[in-house]
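The chain below stands alone and is given in structure tokens; this is the form predicted alone.
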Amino acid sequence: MRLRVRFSKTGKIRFIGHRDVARVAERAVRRVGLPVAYSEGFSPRMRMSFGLALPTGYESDGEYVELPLIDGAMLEANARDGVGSDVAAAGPAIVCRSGTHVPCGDEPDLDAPSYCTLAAALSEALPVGMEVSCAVLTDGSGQSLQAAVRTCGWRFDIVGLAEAAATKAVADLLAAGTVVTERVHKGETVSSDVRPSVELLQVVGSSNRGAELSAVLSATPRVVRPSELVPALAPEHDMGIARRTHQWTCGAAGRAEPAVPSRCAQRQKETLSG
């Protein structure tokens, strides 16, 4: 059984890297007291798997981490062996194993905490700028999150670019047969055509920095980022703040998110755009 957690990363904390996010998440899980499986060997580490890595400096409304849970007997055995003893000492896990969801407005059942309780507890254990919006149980089958994600939704602005100029630039890019951009990969500058990776690109308004755009970009065979589009859209301008809004998988039912925030878990947030 795995716990799939969706969380945001906004504000100044966007400047910490993926490895630091993993360390922060591990500390939060320990504080909450979730019975998460550990690796074996001389130096056991908490097992966790993330979705697509978020570039440093980017914000996100839809980051994911999966945590393999262990049963009570194994938790006690690990505690006796000194593995995850701090987790065992933290008390019972506050994860709903019944599969039912108790809205935040209902009276909580202390014997069966809800998903909202777990999301709130994890959010409290995380630093400012990181907030859990969803926690669901999965059977752990299928592809990993990194392999399952096919496209990502983005919002970003271009500093100093007027909305009318951005609209024309977007139309020109979408009409082009090829859009060759450059990126640095392992110390080398690589050129590639990103036009096939642009599923959707539109101007949605403007911020105090400049025109604001929304995009759906492919994550396979590699992740295409908004920073690669800006030089093609407005070579004389820089990208402002970029935010990943969604990570989408693709199955028989079409495009879907790995975990969808409940209405009550998002009661203090804006509704995520579809």
Contents of the next structure:
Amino acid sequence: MRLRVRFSKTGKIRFIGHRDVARVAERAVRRVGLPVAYSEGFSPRMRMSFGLALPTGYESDGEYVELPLIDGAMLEANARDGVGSDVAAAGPAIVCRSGTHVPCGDEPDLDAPSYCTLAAALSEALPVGMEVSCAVLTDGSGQSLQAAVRTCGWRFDIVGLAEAAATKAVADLLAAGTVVTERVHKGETVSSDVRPSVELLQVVGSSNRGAELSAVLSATPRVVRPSELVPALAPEHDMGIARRTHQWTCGAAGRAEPAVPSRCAQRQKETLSG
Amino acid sequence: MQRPRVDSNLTSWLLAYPDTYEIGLPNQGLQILYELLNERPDATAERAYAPWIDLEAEMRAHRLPLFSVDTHRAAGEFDVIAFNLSAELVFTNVLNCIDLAGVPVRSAQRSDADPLIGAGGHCAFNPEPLADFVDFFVVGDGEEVVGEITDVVGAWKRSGKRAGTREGLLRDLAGIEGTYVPSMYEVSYDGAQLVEVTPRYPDVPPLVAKRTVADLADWPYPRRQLVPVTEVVHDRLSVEVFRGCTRGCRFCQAGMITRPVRERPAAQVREMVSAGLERSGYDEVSLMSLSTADYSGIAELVRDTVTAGAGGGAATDPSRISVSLPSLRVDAFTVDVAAQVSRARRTGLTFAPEAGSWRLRQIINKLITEEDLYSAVRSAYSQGWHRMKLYFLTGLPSEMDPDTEAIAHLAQSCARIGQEYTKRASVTVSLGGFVPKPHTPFQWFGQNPPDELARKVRLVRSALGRNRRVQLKWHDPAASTAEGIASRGDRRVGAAIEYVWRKGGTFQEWSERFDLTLWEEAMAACGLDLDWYVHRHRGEHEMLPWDHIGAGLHRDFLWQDWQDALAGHGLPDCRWTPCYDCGACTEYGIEHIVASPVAPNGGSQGTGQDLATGHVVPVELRPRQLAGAGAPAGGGA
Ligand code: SF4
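Please supply the corresponding structure for the form predicted in complex with its partner chain (the preceding block corresponds to the form predicted alone).
What follows is the whole complex; the chain from before opens it.
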């Protein structure tokens, strides 16, 4: 079984890189005493897999990490001794060093039981700016998140750009057949047409820096970043802060998220820290 | 997370590490003071690190001052900016940080409103090169004195820091034991020679004696080690298991100035390890000291540490916690210890034989035999290690070419032993140029010039031949020269340090930034003779620039030990044998705190060697010659 954890990365912590996020997450897991499996071999490492890498400096509301739990970490409802008997049907309990967590009764989901107290405990163990919005148990079958994610949702603002000008720029970009922009890849400047990657682009208002936009950009064959659109939208302006809002997968039922924030995780966190 | 309070009524300290965040963050001394100060109701402490050159350029371009990493407060707003001095080559960074803080670099130019500039750490035992830039130094352990300084500075702050009162404050600070205020002393020279350092007021002590905390058990700090979100060196939990070392290695300043040995009680170590691991989420802990294998009951301690995380839920698996033991003595590293350490993920192993031949190891009092080394190496390979690092010094007193070449012999033998266990066995030899340090028996020794050090490196390299199993790494001999200037320099050297800084010579610890020609140019420009400062043997009666700073060691003990060194006489370790009155305990009314009455592996130094057997010493270093070597060779300010 795997625990799928969704977390945010906002504020100053957005400046730490992907490797640092991995180390920070590893320490949080150990602080909570979550029974995550390790690799075999001479120098065992905690096994964890992340969703699509987030560019350093970007914020996010939708980062994921999947943690394979070791055998014996879960207690089935009937094996439990008086623990969470009221939600006995909702799924197994997860035994951590810091305590035992049972599925949340607020939003019962037998396929993916959600552990709000565990989410709150992980938030407590993470640095300021990284909050866990949900932790759900999956059977671990199926594609890895990296392969499954098709598109990403973004919010970003453009410094000093008026809303009206942004609206026009967006309309122009969407009307264009091709939008060739440049980016630096492995030390070389490469140009490519990003128009096919833009599934959705609209102006949603203004931040204190300038026009604010939302976008859905494809993640395959590569992740297209909002910063690649800015030179096409407003060549004289810089991008302000960008935030990933979603990572979307595609299933039979259409677009879906690997896990949605649980309403009660936030409440639980407040109780814990209060 | 620790959030220092911002409140202008609190006496505020900015604890600054004059190197990058990656290097400075793990520093334990700084973290201990950070916690102690923030625990006080009347004080607050934040931290700053030296910005790398790219950030510095941006800061200067945007007129941004040095600021704290905690709350981004400007350095100039603090009451005290205190630097940790762990190496001499950071001195130019200290000046740069003071300047970036918007404070005049020379103490004499500061006004009452400017922050006080303080400094502590091992390099404060010869404060003179920085005497013109630093308002006060703390000599020795900082745990107690930092509070006493806060009291004095706090009273001054509450009185409004009125104009013209800074001098009085500095005089008050000079009255605190272990606090050295250079501006309270007059220094006089006769030509190049230093002749006197005299207090300017009767209440200023002529000798500033170091501070020593008697019992580490009273100071279980840091309790809440800082856990960085970005990668730093030593990214692990650190627990200091003892302070001080009396093995008596004669080149080792740390061992001389931190006496006596004060072990932390094993129960407290265990508590700090398990609480620290749980709090931080680290899976690695370093048991810190100058020679951790000497800790009483080290094997049991390591065993318990490896299992520290155990006893809880399914998450805890003993093999997940790794232990790193810095500075291992080979005569105390037994199969037992090796086996305990190897139960966890194995980290690198470093042994420090320091010299290639037994003859030279007797001179430096590193009394380990070749067999000690081989059996330690055997223990390690047999427990699954396949790589180790051997640390050596070259340019030691009386070192002759066969001593230097013996380094290669030792390394090759170790690699050969490794081959018996694994085909992958390899050895890295790390070779450093010896820089004589104040308050050691070798403080009178003339350092080898860089070309001589370079020749010795080549000697080792050619003696190693084409051995793929042995890798040689060496420290830049030119950097050792610059270190030598700052290490045993007097007050006049400060001008050269300022010159190097003004010419952009920051981050001199970094090989890509280091430039000896800048230092040579600086010495010449200031009318100082580099040879005289660095390469000259000192005589018994020469006044040394740090003679008014007390490390607890009697000067005649150090001189006698220097003479014993040249005669090839060893000295036992006084923690397990009778006291020979070096002064460190006797002058302070304290003593060793050591749980075990015997050395870890038997014998007074762990070897049972006959310590009094003398050896051939080259003629040019006989004491007779030394006596005549004290005459100044020109130069001076
Ligand atoms: S005073 Fe005696 S016991 Fe203490 S460190 Fe010196 S020699 Fe050892």
